[in-house]
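Just one chain is shown here, as structure tokens, and it is the form predicted alone.
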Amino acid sequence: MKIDNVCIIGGSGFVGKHIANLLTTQEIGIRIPTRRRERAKELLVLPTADVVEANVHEDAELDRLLVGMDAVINLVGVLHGDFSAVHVELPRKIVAACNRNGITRLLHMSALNAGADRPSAYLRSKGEGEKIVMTTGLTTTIFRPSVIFGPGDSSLSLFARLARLPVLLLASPDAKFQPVFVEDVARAFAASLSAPHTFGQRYDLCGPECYSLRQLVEYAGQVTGHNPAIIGLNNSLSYLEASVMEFLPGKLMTRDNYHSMKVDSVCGCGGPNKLAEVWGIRPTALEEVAPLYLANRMPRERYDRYRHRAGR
């Protein structure tokens, strides 16, 4: 299968800006959709782009969206909202659009653990559109990443500025991740677009090493310069917390965050890794690249010294 073209739907995102800088330097064309287009002005200067001004959610604009396209990347997702129409509604609306266009192949973002039984509406949600999508007759593959760290993220980045507090009240200590780098999931996602062998199957996405939330936000503290007292509640305290939260502006943690991290989001630790199996990616650990962006100490050059070991 040959792709030139490519519409990315959530490509103005932390992750979706990675897999349009990579496609680009392919020189595959792309279309990147998004509500305003002076906020995406980094992705105006790739030079096979066409970020088109969209709302994705009306099928009359996902048409106008997919003309011309050979496939489609849906990385959109939300952490807390309407799940269902972001989760459900709009993978549902994508694979009838590209029905409707002849678009037989989709790639597609969901989550770790994701699931019809699992104990959080983000996670269900997230199951419901990986069934929608893997029963629609299209060739599609299935991305299930845990946390994904990097410049620019939402995870680390506050952690670290958590850590800055001198006493910090943590929900749920003990819930386990395996953060995965964001350029290893981009390149994933790129590697996989015209590969037979990824056509209908569903990978979980992880990086080399498990740790417990106390853990992350420890080591950012650390890397950040602080040493904040972390008071780690129990179930009862921590959904108390997050209830309180979910009512404070930022919403920085919400009952069903803390229902989600009953699940540990991890693939397996220290074990054999699909990065490693399916595309030949040695998963950069944490420590290679969080100490750069969270101390924000990430020149160009250091950070283009990271794409080329990416192999870019």
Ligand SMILES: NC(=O)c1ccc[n+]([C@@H]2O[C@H](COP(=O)([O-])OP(=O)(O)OC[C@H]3O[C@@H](n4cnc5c(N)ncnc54)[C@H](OP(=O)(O)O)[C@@H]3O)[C@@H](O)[C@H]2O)c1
The other form holds:
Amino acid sequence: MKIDNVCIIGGSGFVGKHIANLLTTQEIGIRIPTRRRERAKELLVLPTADVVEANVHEDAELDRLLVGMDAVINLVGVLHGDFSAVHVELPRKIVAACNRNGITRLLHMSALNAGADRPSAYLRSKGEGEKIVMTTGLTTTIFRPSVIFGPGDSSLSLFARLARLPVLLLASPDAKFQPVFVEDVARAFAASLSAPHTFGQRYDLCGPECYSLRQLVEYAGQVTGHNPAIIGLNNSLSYLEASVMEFLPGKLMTRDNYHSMKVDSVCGCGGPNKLAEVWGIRPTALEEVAPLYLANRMPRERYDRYRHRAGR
Ligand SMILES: NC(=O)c1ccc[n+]([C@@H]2O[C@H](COP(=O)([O-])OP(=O)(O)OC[C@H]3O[C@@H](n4cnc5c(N)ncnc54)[C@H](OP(=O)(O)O)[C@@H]3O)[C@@H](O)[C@H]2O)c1
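For comparison with the form predicted alone, produce the structure of the form predicted together with this ligand.
Entire complex below, previous chain first.
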């Protein structure tokens, strides 16, 4: 299967930008829809990128986006809001649009622990989305990462900002994660596009090590020179904090996020790793790259933050 042109739906986000950068270096043509072109400004300079303002929930717009494409990557996801529209109905529409336009290759981003019997609506909706894209006759590959870190992330960067507080009341401090580097995720996507051994497969993606949420916040603080007093909340207080935060601007946490964290987001903690097994990628450790971007050594990061604050 030769892939020259790819439509990256959700390509204007954190992971999408890294995948777009990588595909561009391989001279693959990419089309990236966004609701606001302004948000995807840094993609405009990529030589093979076509950034298009579009409403991907409209069939006619999807048809327009898929003209001339050989494959679709779907990265659209939300942590709060209408999970059904974004994680279930949109994949259904994308699959139908692929079928209408003769596209057979689909790479779909899900999340680790996605499934019908999960404690959060986020994970259940991601599980439903997986079922839809897997039972279509398309050649699909599904990626299920733990939390993803790297320049432009919203997890580690948020922890670093929170670590500036003198005292931090931390919900779900013992929740476990096995963070995976965004460049490793991007390489796995790029390498899968035309690799037959990945067709019809579903991969859990994790980094080399596991950390509790408390350890991640402590680490982000340490890297940025802050040492807040972290008070871990028990389950009821964590739920209470999430209930309050869900009504504050920015929704740093919701009750659904709290429910997601009841299931450890890990895949083996130091055991065999799919990145190495499937694509020969050595999983990058958090400590190898996080100091480079958390401590603001990458000027681009500061601009990302200013843009985020300005709502652009
Ligand atoms: N980041 C992580 O740690 C992590 C971990 C596990 C799984 N994932 C999954 O990986 C995928 C990418 O994550 P990310 O961190 O790159 O997300 P992100 O930065 O928030 O980007 C989300 C993308 O989806 C688009 N989008 C959001 N809501 C939409 C809606 N209602 N309708 C249409 N488009 C919408 C945005 O496009 P606009 O330009 O239009 O805003 C943006 O391109 C998601 O599916 C996420 O669930 C991420």
